[in-house]
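Have a look below at one chain only, the form predicted on its own, in structure tokens format.
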Amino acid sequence: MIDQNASLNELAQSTAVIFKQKSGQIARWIAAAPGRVNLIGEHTDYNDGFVFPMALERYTVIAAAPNGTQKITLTSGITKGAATIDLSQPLQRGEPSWANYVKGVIVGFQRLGQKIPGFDAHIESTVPVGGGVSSSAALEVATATLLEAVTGKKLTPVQKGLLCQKAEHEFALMPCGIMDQFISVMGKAGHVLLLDCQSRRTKLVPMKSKAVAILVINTNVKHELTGSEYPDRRRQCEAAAQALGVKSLRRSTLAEVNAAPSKMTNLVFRRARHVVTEITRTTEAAAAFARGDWATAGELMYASHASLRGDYEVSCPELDDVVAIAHGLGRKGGVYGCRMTGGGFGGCCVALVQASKVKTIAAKIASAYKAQTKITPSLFVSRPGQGAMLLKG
């Protein structure tokens, strides 16, 4: 019932083998970067709030070698596609869409004055695509880690995270916050990262207890949207901040939001209420994790989901079903808490569970979810993983 995951070494070795088959070359460089799951703190990063993600033990790996040309050739085992990037021309967005993430990072290095030589590369990944666990950030950060080796230009962790964020803004046209790229760069095995998106300060919170596990449940649903939902939420938050007279909602309190419904529409009011309460929940959850108070952490996760469903309106029936099933199992059944994670409208839920009962919990959630939705979910367990790394080069 729980998906088995190839280790990073196994993934790197298989990526190198496929690269040699496709290019005829032995990989000179192999770079890796993880996806992430956000335990709590959703839609707070672009409001200068706190987020609490952990790097997954699931990675995007790129194997590459120079080809002596002015072109980069990319092949991908995820999309079964290929792309060619002509370095002699100014880079622009285009098809295939997945190559835009790579292009954006290349442009970031070019702006730093780096001349990038041509190379062949192959990409493989165990990070689920479209599941709200940051497959795009994993690709961006893996690309940046590769380009550090190719060019010899070493970036600071913050520089690397910001460069990859800008790549997503400009080449994927997704106005994301800094969380996804920062955790992919800065993750540390056995730790969850409390990130202050206003100051960019980070705090590693140990999660070394073997008594608990993180179970990720992919609903295998991604609802078709207009594409404006994420930018709309961001604009609504900006409107709320303007009505409250603050630079960002991080600088407001729940009391101030509750006192100001006449200054904004009910919709904007509810968006603001989610953000300010979620920021508080996130710092409280980090403290609960630090002291091993799993019951409190779990209740905060449930409260987060309720707010995302009601005030922020980014959940969907399938995500709500998973959370309701998990809540029904309760602490006696080994579940402390569960919530949607990621941008919403489908994708994954994350659950904090007793490690000794994780197989039983996964089986019960999968069975009940399929009975209710006729959809087979994908489930996997992860400990906090390591951030981006160069495996060869």
Ligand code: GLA
Given for the second form:
Amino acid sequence: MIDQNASLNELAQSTAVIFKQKSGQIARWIAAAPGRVNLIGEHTDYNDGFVFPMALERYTVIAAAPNGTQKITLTSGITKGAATIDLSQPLQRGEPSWANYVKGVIVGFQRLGQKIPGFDAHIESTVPVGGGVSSSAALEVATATLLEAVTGKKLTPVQKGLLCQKAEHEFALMPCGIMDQFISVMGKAGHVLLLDCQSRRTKLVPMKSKAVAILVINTNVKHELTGSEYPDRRRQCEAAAQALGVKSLRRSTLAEVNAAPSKMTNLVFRRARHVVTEITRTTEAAAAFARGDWATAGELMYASHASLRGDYEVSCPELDDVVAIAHGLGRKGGVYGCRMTGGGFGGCCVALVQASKVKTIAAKIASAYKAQTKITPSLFVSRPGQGAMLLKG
Ligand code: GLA
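Shown: the form predicted on its own; wanted: the form predicted together with the ligand:
Up next: the whole complex, starting with the chain shown before.
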């Protein structure tokens, strides 16, 4: 039931081997960056709130070597495709779409005055694509890590996260917050990252207990909405902040929101209520994780899901099914908590479970979900992984 996963070393080695087959060259550089799962703190990053993600032990790896030209040739084992980037021209978005993430990061380095020489590169990944676990951030951050080596220009972690976020805004047209790129840069093995998106201060919360496991359940659905849902939420939050007279919803409290329903539409009111309650839940959950209080952490995860479903309206029937099944197994069945994770409308749920029961829990969730939806889910377990690194170069 639980998907097995190649280790980072195995992935790096196979990427280098495939790179050699494709380009005839030995990799000079190998860079890696992880996907992420957010334990709690959803749709809070662009409201200057707190988020609590961990890096996954699932990575995107790029192996590369100089080619002495003005072109970057890319091949990808993820899409089985190829792309050429002509460095003698100003870079623009285009096809194939996956190369846009790479282009956006190159442009970020060019803006810093860096001249990028031509190189050949091959990309492989164990981060599920399109599942809400930040495969795009992993590709951006792996690219930035590679370019640090190629150009010799070392960025600070904050600079690097922001450069990659900008690449996503400009080249994928996704107005995301800072969470995904920051955790992919700053993740630390054995730790969950409490990130204050206002001050950008971080606190690493150790998560080394063998008693619990993080189980990720991919619903394997992605609802094609108009594509405007995410920017709409951002605008609704801005409208709420404006009505409350604050710069961002981080600066407001639940009492203030509750006192102000007449200042905004009911929809905007509910969006604001989600954000302010979620920010509080996130710091409470981080404290619960830190003291190993799994019951409290789990309850906060369920409450987060209810708020995302009811007030923020970013869940979907399949995510709700997974959470209901997990809740049905209950603490007796070894489940402390479960919620949707990431932007929503499909993708993954994350569950905090008793480690000794994780296999049984995974099997039960998978079969109940399949029975209800006729869709086969994918499930995997991950400890907190390591942020971006240069493995060779
Ligand atoms: C997406 C965005 C993040 C964040 C989440 C919701 O993953 O990329 O910045 O806003 O949605 O928490």
